[in-house]
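Have a look below at one chain only, the form predicted on its own, in structure tokens format.
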Amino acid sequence: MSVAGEISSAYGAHVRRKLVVTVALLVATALALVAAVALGSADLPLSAVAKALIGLEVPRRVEMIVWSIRLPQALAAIVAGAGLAIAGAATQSILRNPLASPFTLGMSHAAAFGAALSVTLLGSGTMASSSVGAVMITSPHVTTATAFVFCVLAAMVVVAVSRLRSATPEVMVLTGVALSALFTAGTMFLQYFADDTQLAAMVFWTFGDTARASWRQVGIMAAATALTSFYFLACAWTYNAIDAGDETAKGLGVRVERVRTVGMLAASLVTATVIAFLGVIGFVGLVVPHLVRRLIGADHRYLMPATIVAGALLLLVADTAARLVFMPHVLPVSVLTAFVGAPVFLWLIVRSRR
């Protein structure tokens, strides 16, 4: 065989790898979901669970169970975990940070600040306790829409901070930590003002969970999930090219700073959707893109659905394990995500510093 018959046959085993363990994931994604409907204080046999979810006839516990506990809450993880993941592999590209994630960036917790602004004083949600949780959100759009202009204003600062000549990584990292501790305050700011009742409803929105999505917010999550994916997946050369540095980029023809600006404008968009929802889930956008670069590389063409998929199966399998593991009780999906995602990150950190 041919020196370039020999580098045609090693590029294509290397791309059939990269697309193997994309379809793994695939398929462990959907077998964690027919396990998250099945698994809970009450267990549902497999049998059962197939059949409501085709559609045929079952008892009708089984089937509110199914249709109106679980798959909702399985659904919010998957949509909330690719969205945030997707987020956070963008960013990082974008601003050329391996630190960079809406959660490390501000973005998250100036979407919560602008959530909890609008649920208290634009009166778009209603403070009481309910089945679905402490905060119930009777307008959807007027919610994300202004925690999007507060994630939108994180993201345009930091964007401005990277432009800097002397804008290092740490540097950007460090601006998010600001940006977190302002939002942060202002959240407490709210939170002194309030009553009770309404003290206790924003610090128990403030804690991620899944479990508090409805059908309608699921669907408007996958939405903007899915728009901001498909934007990400077209840009994956360009991110590519960015890779390589912005000179490289701008003489490769790439409109850098206008792909900088409208790619962070995306992560904002799904990143303060999902937050409006769920409330602040952490180190998912982090965590998920590295361990996807480790097992396929960082071409943008493979890394980007990959990681779609990887921070669905991780958010679902962690939202999983938080309703079994102090069962009946159920833990919110952000603390065990803070629990995992810090030592694995360490653990990312040491082992690239190797």
Contents of the next structure:
Amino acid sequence: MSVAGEISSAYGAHVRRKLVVTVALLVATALALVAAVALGSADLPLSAVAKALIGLEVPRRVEMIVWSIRLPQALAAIVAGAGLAIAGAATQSILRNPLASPFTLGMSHAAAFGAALSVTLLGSGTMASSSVGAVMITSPHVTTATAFVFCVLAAMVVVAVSRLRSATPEVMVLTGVALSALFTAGTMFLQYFADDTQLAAMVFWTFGDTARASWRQVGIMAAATALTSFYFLACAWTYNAIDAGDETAKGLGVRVERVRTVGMLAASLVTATVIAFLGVIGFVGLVVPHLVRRLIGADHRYLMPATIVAGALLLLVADTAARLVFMPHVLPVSVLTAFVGAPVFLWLIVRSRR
Amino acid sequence: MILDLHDLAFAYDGRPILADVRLGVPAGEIVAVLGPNGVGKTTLLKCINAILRADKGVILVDAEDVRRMAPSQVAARIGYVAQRTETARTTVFDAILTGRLPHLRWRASRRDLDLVGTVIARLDLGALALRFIDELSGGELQKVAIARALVQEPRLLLLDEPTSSLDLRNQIEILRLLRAVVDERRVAAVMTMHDINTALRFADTLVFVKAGRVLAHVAVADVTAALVSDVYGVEVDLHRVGDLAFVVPMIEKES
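Okay, that's the form predicted on its own, but what's the structure of the form predicted in complex with its partner chain?
First the chain shown before, then all remaining chains and molecules of the complex.
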């Protein structure tokens, strides 16, 4: 075999390894889904769960728990995890910034403010002091649209700052801190003028929690995640080119500014949709792409799909753990992702300084 | 002619950078663009491949107007090696494969992969093919950048100071390689340079840029000390030994 032939076949083996990792993540996610539906404060035998999932006849109580409570929550975790992770991978790539993610760039808090504004002023939700679903989103499209508008606003500020010559990854994160502070203040402003019931509902609502998602909301989130994932997958080659620097990418025919703007819009869409329904869930978008890059490298043709699956897996496992750790109390998953994600974030900062 | 420039002009924020630039480069020729810092050498390269939009002028590659092409069409004809290349956690093979972007739909074909394999073998990068590029040395990284431009299968190569960050051995290796590729494929190359002696050794013709204009476009044999002195504002001697020419600046020793 010629040298060139040997090189291509070695490369083939290298690619197959990435595919194996991705398939393994997919299988793990499927297993985690079954576990997430089977485990919880109400004890359900695994056989009954399996029967309920494939539509066989089971006791009414089992069917209720599986189909109305645990499955929508598990699917919400999968869809939100996938969406936040791919949005994180995309922002890291198009801004060439390892510390980027919707959460660290302030886009998440902007979206949360938008959603809160929509619920209080535009009446796209009702507030009550019930334990689950303190805020009922009555008009999901208005809520997500408003969240999206503010998320895009923050994203465009980020893009504008990133054009400055002095925009290091740290400067971008500081921009995110400023934006987060601004939009958190906005949310507090709304809370200050809310009555007691509304206030309790809003505070509870800003915790990132998968338990409140309805089937319809899971459907909307799935549509947003699928749409943006498809777009980001289609951009894999251009993101690979941007990895070599803007100049090189332009020399390869990439319209870098346009790719950057559209990419931030797409990341905003999925972030805003997830946050409008579930609240702010931090660090998933930051950490998952880094983990996947360590596993299979930064080639976006493989990084993007693997990040989608790994994000789904990670948030599903975290969500299941959050339900089980303090049983019968249920922790919002955002608390758990922050406990794990914040130290990883610190580690990334320390490492990027070297 | 592979490259034909007429009357090219470019201004940045109303400040003229390039004016009235003319240049013709036939197949098999390596052109070195020389001139003082900030004179518009890099700008010239970026105008040729339309990364920067020239204000006026005609840019023809194989008699086709670059300014009327979509970016991907330009990239299919002109390979560009930027002065700085960033790294990421990608393998050498993957980094070079991105050079196929102007020719790809989505899937990399057998031919794309074979082409990358061939260029890797040609540039002696075989041992590094599956190494991550963020672990490479400056010289290795520059080879990867050139390999990426080569798999673009361009008619014209533009290189912005391809040897500026390299040691002597790597400089020679990179420029020999460029010479061989230009000769083998009958393409053309335009590179900016600071080291006039390296340019005299490896280029066929030299373009001297001063204050945004092409002062002269001459064959290596026709370069004179007076011309070099005029461009850089430094007194120089030009020595010729056989086919070789080299320039020595005349610096009076302080007593």
